[in-house]
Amino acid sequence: MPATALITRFAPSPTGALHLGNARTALFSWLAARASGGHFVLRVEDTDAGRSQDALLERQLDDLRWLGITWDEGPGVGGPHGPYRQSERGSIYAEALAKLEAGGQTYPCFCSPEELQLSRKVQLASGRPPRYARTCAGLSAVDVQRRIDSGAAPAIRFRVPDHRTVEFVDRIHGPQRFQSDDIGDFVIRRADGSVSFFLGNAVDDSAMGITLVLRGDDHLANTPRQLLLLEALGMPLPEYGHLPLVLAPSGTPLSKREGAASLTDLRAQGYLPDAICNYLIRLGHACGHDGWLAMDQLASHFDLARTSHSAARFDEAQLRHWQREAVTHSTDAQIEQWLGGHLDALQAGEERSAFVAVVKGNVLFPAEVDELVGVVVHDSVPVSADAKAQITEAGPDFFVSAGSLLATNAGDFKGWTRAIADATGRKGARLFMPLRSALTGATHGPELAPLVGLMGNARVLGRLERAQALAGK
């Protein structure tokens, strides 16, 4: 790889979906590798037992390939920086701790939840600044063993050094400033027996050759405590980029309700992976085209220095304009493939391609054709009140008309309504409105020349009669 290529990673927790602002954080690092000629790293975040659920895991994983992410190096994969998963990474953690420990830069603390809430209210209180009050820095040996072995087991705690200035220029943010007094010594390893996210996070970035993480600006505090732990672990430190959060239309985080739908869900919907990933980067980032890109064009349009310092608002109307142009730019069998089951009652083969072709401009997700299919293959259609209105104003005898002529110019749509304007005096909207309101039940859809064709003389005979009845009440 070229000096300035770039190692990215990703790192997810297995606990819950991926939703599209992780999914963006996913997308960024992904495109900022492959924008370098670079390398990309998922890594698994599982130290936390309770919540990390190896299905959640699958679905996330099968999530990212959907989207078109893939990785150089991580599970299913491997590589040369494994196991990619933390809870199988316990020996390289332990190491860690030794070296701290022995270089006198932890501690073990005994102190409660409860007791670690109170001295936060009280710091609080007094118009300080929370942090640990190092109230078990100073115990003694003997005093540690004693509280072992009567069954207590300490978390480690980062002996955050006095009076430093950490300083390190955030790839989005520009340069920032940090003072460790206002730090406070951190957990680095829980009562469990667990690593916290600030020593796994860590270690593993540097361990596996990360030049560059990117993750949310939510984490920008805790990018000091890394950097504090890499250096006195003696071990290479990556550049960060803190991206902003992406959130709901009203301003407030995402919810179910408004934008965080998980990537599960969309797919569920009938979103396209590239209608997605279009979206997404463009959102808090001004791509450097405005038109549709496909999935192998995004990194030669993306650059990390066109992200915006600001959060980003989800915004549906622009997902849904990305999905159009996702449909509007996939070929016939990919729409064919996309809309699965409900093209079922279609006979597979000419019919479904050709009914394929005429509504694809007219369906957003897949769920919207199967009121199309309805009108190719059932015999009759519910009718809307604007149809039933233009079938009104024709009145019964444009429909007689209509019938007496389809025989006669079977197969041949631009014949027959020719013959229907001759015979009736009506052209244009006048003619093709109620035509189309007889025939579809509603006033707008597909092209009607072929949805025509794909009825069959019998099933348009018996609309047209139809229409002729609802015209003369």
The other form holds:
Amino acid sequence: MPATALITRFAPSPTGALHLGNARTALFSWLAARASGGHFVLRVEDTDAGRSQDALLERQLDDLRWLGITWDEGPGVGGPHGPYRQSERGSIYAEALAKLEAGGQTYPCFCSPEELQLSRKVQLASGRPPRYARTCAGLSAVDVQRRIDSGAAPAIRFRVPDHRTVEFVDRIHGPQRFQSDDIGDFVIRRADGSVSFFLGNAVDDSAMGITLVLRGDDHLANTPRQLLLLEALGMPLPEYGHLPLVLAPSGTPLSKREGAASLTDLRAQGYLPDAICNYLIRLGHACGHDGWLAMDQLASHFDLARTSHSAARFDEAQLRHWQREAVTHSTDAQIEQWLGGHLDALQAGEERSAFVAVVKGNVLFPAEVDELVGVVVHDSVPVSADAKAQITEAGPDFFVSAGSLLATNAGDFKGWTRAIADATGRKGARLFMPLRSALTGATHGPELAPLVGLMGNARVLGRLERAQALAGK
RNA sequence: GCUCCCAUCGUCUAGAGGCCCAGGACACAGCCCUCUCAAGGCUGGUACGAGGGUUCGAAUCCCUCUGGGAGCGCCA
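Mind pulling up the form predicted together with the RNA next to the form predicted alone we just looked at?
Expanding to the full complex; the earlier chain stays at the top.
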């Protein structure tokens, strides 16, 4: 590995669906590792047993793989720093906890949630920052034992050192400085014995050899706690980079509740993974290239130094732009696979591939193809109001001519339309629009010639007759 | 309330004192091309949150304010 190689990670918590903000953090971490010749670790933060679900985890991993993000270490692939699920790393945390305790840097806390909430309220009301009041910080060993004997299960708090200045250089925001006196003693082990985010996350990043932690801006103010913890433990400190948040179009932060921007939903709508990556690499990052980037080109256009410091809004119009690009950059075979079951009414093989070639330029999402499939396979199609107007304008005789000229020009669209032009005196839009309207029921769509070829003469004739009837009324 | 982060077109961004009466992309409008839509080509409008400094010169540096966000959880 190059000396500048970065070891990065993504550490999702399987308590919900991955949204675009998560996806961007994952993508940037992955790209930072790839661009530097380093590697990328995936770790599962499932310490909250009550909210973590295996099904959710599988979905997250699946969405990540679908996006094209692959991990060098983590669930399913193993690696030297496993296990990669925090729920299986209990002994590692126990060791860290023991070390902190031996150093006198922890103490058990018996305060109830109600007491803590009240305390916070009181402090807030008197204009002070709500910090833990160290109620249990001075409990004697006898006291502690007595409470435990009477059945109380304490949480463990980290004793934050007084009057310390914690400094670090954020890879995105630059030099940071915090005062330890602004930080209350925080819980590192819950009463149920599970380890808190602050401890588990920091210990794992360090123990797994992560050199750069890229995460959301919302963790910036958490970083000094973790630095203090790691320092007390004598463990190596990773560098940190805090990515600005991704906001919903409304300007509010993207939350797990806003399903619209979840990877799973985007995928279900038919968005292509490459489209999402092309969008994401330009969201809060100046990639310096306006054109389409294939997945293997992404890393060479990624530069941590080009990352924005301010939050970015999710704009579906831009995602759609990249979706269009993704469709045009896909091969016909890929499109056929993407369209999947929407093509069932068509014969596999030649008919499907011909159809794909014809409609490719007109489709953004698989569901849009249904109508077009109907045009090709159904006997009748719904006729839009615009199309009906076109048909009426042309009049019944137009369709009589078109129908009678079809037999002599079967399979020759150009010859057929020329013959209609000669017979009716119509050309250009006045010729093609009524024809398109009669044949497809719509005033717009893919190129007419190949579409007609796909329809077959019988269907064409039937639709001409119906148009004739429609125009006659 | 305290601490911290952030602030350029509608959106994503370029811009690290003069190259900027601010450039690109998406979106929007008009035109061209075209049987239509899409694509493509051309044209157009729209932005440095406010106020003070510093400087010959500020979108760029400093301060204040305003606005947005985060953290201060036995959530992560």
